[in-house]
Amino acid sequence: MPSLLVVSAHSADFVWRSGGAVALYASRGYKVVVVCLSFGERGESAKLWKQPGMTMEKVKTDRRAEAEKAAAILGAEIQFYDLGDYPMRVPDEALYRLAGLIREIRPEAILSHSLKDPYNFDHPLATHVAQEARIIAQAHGHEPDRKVIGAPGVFLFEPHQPEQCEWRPEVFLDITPVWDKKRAAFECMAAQEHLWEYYTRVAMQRGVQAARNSGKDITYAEAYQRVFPLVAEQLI
């Protein structure tokens, strides 16, 4: 079974930014695995913290439940590393765990955050960890009894403010057939309800751009930036 890996800094990031890709590839028979490095319990759960008597463990429990429900709608498996946020710190054990997962599922591609984000240092750290784990999984000397992986593509999904993150759209993915699933996954994320309409508008805008650049009838799209060159046998 082909697979796709999404490395999400916080428990909701994968829904806003790559939920369409997750649903689309799951519908095509891919094994899609989402790794949430953190629950986003400190910096991305303001609505929960405003409730009387809220505790850290309760926030984590609620965010986990939201992400699990969203992943089920999208058709993905989900794992939580619980590394904390604001700030996130990644020990070697977590890095090796991710490298082991990459060797196990051998993804066709890895999706994660932009390389820069002056508004949230957890996001580029997640991508750094994803790429480092990919490199470890390619190393013949790391756990030599396990087969190394090839060279899965790495795609960076759209940050909240792309210009400030020095991110640009290089690949448009038509998610129109699975938009209803992505929107339903949005609505699992009650702690960040303010983002539902924002990311709906983003999907529509990228849909317009995807249609213009392809001549196809596309309503909703996600945009990605490539890390590595596309290797092909022909240009067209």
Given for the second form:
There are 6 protein chains.
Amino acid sequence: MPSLLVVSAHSADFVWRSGGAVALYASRGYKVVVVCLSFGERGESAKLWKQPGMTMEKVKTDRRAEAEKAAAILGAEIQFYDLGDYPMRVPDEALYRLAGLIREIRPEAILSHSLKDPYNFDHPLATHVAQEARIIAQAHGHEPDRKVIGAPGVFLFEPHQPEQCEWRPEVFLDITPVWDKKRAAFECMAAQEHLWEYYTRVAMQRGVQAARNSGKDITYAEAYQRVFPLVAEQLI
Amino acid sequence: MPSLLVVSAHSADFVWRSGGAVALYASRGYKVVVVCLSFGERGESAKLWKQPGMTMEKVKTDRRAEAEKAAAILGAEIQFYDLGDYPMRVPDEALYRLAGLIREIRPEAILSHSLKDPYNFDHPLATHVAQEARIIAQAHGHEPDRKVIGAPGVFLFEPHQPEQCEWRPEVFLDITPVWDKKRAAFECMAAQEHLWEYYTRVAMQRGVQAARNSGKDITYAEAYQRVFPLVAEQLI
Amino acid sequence: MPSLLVVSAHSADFVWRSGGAVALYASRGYKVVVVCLSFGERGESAKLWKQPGMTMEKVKTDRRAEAEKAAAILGAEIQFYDLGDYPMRVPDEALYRLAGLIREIRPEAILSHSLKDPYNFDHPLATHVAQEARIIAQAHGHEPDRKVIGAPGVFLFEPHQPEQCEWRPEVFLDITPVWDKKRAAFECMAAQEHLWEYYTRVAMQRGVQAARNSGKDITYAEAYQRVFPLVAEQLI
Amino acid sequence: MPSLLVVSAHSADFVWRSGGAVALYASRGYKVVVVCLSFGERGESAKLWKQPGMTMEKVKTDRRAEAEKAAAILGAEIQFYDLGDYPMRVPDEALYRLAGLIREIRPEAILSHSLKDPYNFDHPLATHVAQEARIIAQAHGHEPDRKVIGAPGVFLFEPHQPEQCEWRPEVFLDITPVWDKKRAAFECMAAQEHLWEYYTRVAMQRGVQAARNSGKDITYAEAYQRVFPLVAEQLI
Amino acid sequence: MPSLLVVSAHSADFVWRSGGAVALYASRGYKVVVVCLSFGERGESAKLWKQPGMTMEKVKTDRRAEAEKAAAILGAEIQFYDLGDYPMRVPDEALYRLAGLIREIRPEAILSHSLKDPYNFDHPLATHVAQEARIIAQAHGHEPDRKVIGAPGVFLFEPHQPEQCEWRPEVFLDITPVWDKKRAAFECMAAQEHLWEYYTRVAMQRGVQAARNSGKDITYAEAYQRVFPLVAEQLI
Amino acid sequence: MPSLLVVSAHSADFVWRSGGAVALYASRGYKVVVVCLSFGERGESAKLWKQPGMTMEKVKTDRRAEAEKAAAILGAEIQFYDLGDYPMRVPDEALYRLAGLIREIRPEAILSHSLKDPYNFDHPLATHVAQEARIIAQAHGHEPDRKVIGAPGVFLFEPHQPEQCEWRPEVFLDITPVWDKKRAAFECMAAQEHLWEYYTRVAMQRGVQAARNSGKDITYAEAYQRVFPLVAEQLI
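Next, give the form predicted in complex with a further copy of the same chain, keeping in mind that what was shown is the form predicted on its own.
Everything in the complex follows now, all chains and molecules, and the chain you saw is the first one.
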């Protein structure tokens, strides 16, 4: 069973940024695993913290529930590493846990955040960890009794303010067929309701651009930057 | 019949830089058209000019014959615009001729040179012309009685010294199945025999890199930079 | 009377890309002059060309009328240089005409297109011309009897696909107070109705980003890249 | 009372690089707080270490006294975190201390070093810490009983060798009115007397450039790179 | 007799930007040839134009005299192409004239302006012409009876506002031994007296940086960007 | 006795990437010291791990033996820090050990890896450590009883896939005279036999490019990127 891995710094990032890819691959029979390194409990739960008597445990519980619901709609499995956010700190054991997961599911692609983000240092750290875990999973001398992986592509999803993050769209993925699921997953994220319309517009703008670059009939798209070059038997 | 267009500044560039793509697509039933904007008669025919009594006409005739032979081996049609080289100057009529050809064959992709080249100003000019012709061919008001084209991809082939040209490989095309044809085409280029081994090594290095980035069994590859983003229904 | 100059490659560009700035400065008592180097008659009038019996003159007349109407709504004066598009070619006399206009109105800022645009070569050419005209207007020996200008800022407005044009937003201008005028100007552009919603969403996305970067209450914004550094008596 | 925060890797950096901004804002009634992460006791006190019998404590004491004197001249409060230099290492408690300070004074802008510096790794680390502290101070779940901050601008001051640090001047601040104070602050830095003239010339060169970019009468300037875009109600 | 070629857009550029290199190589027995493509008569002669009754011919005559005097002090030969400035336009015959000169003197290095300059479009044009002439001079088929040149290095001298021109210093040339000549050449440029101190400070700042990067005792330096990589038998 | 320092992430990197420089400087009487931060025991020993019953100690022993043999052929001393690989982690004591070595041998140049490498995070880390150790060794207050160093150049050797690592060749070193030694050193690396031909072709391609950029007769070259500018008494 082919698989895809998404490494999400906070528990909602995978929805806004890669929900279309997740739903698309799940619909094609892929096992899609989302790893949330944190719940975004400190930095991305403003609405919850405005409620009286809120506690860290309550925030985490709510955020976990939202993320699980969204993952279910999209068709993904989800894991929570609970590493904390703002700032995130990643001990080597978490890195090895992720490397172990990569060896286990052998994803064809790994999706994570942009390489830079001046608004949010957890995002590039998540990508760094995803890349380092991938490299470790390729090393023959790391747990030599387990089979190493090949060279899965790494795709960086669109940050909130793309130009400020030095991110650029290199691949437009047509997510029109699964848009309804992505939108439904948005609506699980009660703590960040202000982002629903923002990311709907992102999908529409990228859809127009995808159509214009291809001549195809596309309404909604997600954009990704590649880390590694494409190897192919065709150009077009 | 699907088609591919190669815009080559000089009469041999298409061989070293895109011979694999040409042979590959020709072998798949594409009509592949190569446009040589010049014969490289002044700047890339050193060996010929060392012969006693050489004339400009003789150089052009020899270069044309070599290029026609190489194109035949690769399976391409070839056209010569004879615009002169070192320096190349492109009148608007040549631009419109190229736009007309693009409208006529409606290529799925256009291949040309890197956007910069401090060693050779004809190269980026050729790409500029190819891009501008493509844009004109898209304009409804240019020769409004003829059908406009869609949005063919533009692929920049590898320059002689890639890093100095700010070019980077974004797509590796596996040309192993047609390597023999590409090498045979090299050997038509008697005027530039010193490049045969150089570009054989380029193909081997890119082959190793392509294999390493994909886990596939690839021996020879050509590398391209994309001008426009990829629009796709899959990431991998 | 202070002034602002907009150099627009085609007759509608100034509306989508700088309509907010135009309306804002006009509302503040600035003389705002828009120069349309062409009517966009060949490359940006697809809808008109689909009408039976359309002619070049008719397209230009329609495009001029639309642009004049939009300029009137925004509060700008408008001039048409009729240089042709796709491809645009700019003779030195047009350059000197523009330099003369700059000397005449002495704008505090000049707005034009991004420095690169692989989709549209007229756009960066328009900026090149605007910049060169500004430099000529600064030269004491050019028409030495007329007063030279100082150093007006140059601001590059947002292209259709910003990342592909290597453009980045450095200044967000709050256009919320004049949004209604900008939208009304959109609706003059019958030939490009498909862009109304696209650029409404652009304004909303930039509005969200402007709010996020400032903590201010902003709904609609336009983004600009600066060519020259800001000189100021304060940082904030 | 509005405020400004300067995060200085070593105890003299704030003088050379932002002394003008500090004096200017202090003169305008701002509370300006300078945080020196270290005394520069190992890497930037060569002259002191050449004295016989010098000790680490003596160096720190001298450097602190110089910095306090300079801060007093400029009108700033100063704090020393004493984290060590060459190499600097920043424990999370220092990061949280800085985040706490940011919440306390709620600065309108934060000034720190360039993002890269191959001559001095403490400099970009100081900026990284300043940015991460700012992000933490924005997080609702960090010390949820305290009020979060908005989005203060981050300005990067000029490094010793700007081009090697990939830093570029985006804002020129006119410091002519406070130049005498900046120069007087230089002269507190007995340990680095060789830099007095160097940074006087920097201020004069930036002054000429500021004048040239604005047409204003400016003699001395400081240059800054912005991390975040400017949000404004005017372009000019 | 070894030689060096300087291609200067206006008649004073070679003094401010490369006067040290010129004097240094002249003092070592090189034939140094300076080509001034224009007199800078329109854009860089403000002081002259402020004199009553000034004419274009008078400006050119004065500028030529100043440049000849400066060249004599530095030890260079000087040629004037009189192509006009602001804007400069270069016909192919001027390009071939320059290519002919390059073939004639066979320079070991060619010095010219930065590749970009938003303040002055004549500057990058001069470099473009210098590079294109060099390429033509390398072509065996251009005037096949004359000997082609090898591959002289191309060095870009420091523009007025380096960071805005995307120029970076890659080579620091110690000009301390010839500083007096460079300064004396400055003082020939009566039309641009405001630049004397500016470029003296540039030389001092680059001198400090050169000393710091090398540990050598250097007071004055000129900085250059390389177009082509260095080929050497040693790294250090 | 002048010296050179090579900081190699894994025990074979110095051979592929800088074997020519090592042999060249050793042949000129330099003391060349290679520091291998790890043995590459986990990530670069695939062939060894495929042998039955392989252990970590055995891999390290084999890799050490290979590296010592290669160093002896090239004429270098070699030290092993045994920090582990995939991922490498560098405690401050290792950093200080390296700073101490730099103070001891006072190298004229330090060679290490590219600043980025998405395939291998140990490589840029090694360079970071080399640079930070160099900076510490320059600090008067670090072990103040020992003499500080000057400003040795830092040269970054060619990574496996140069363009993907944002590395560019700025210096081509002619290694033709010592090529036989470099090739012989390759052949010590039994664990990575697949790289022998790959890096032979790299040396040949860089050799052709070096010849083309200089007009010299060069067959084999190594390419380096500089971290700091060149300071020189000549351009050419």
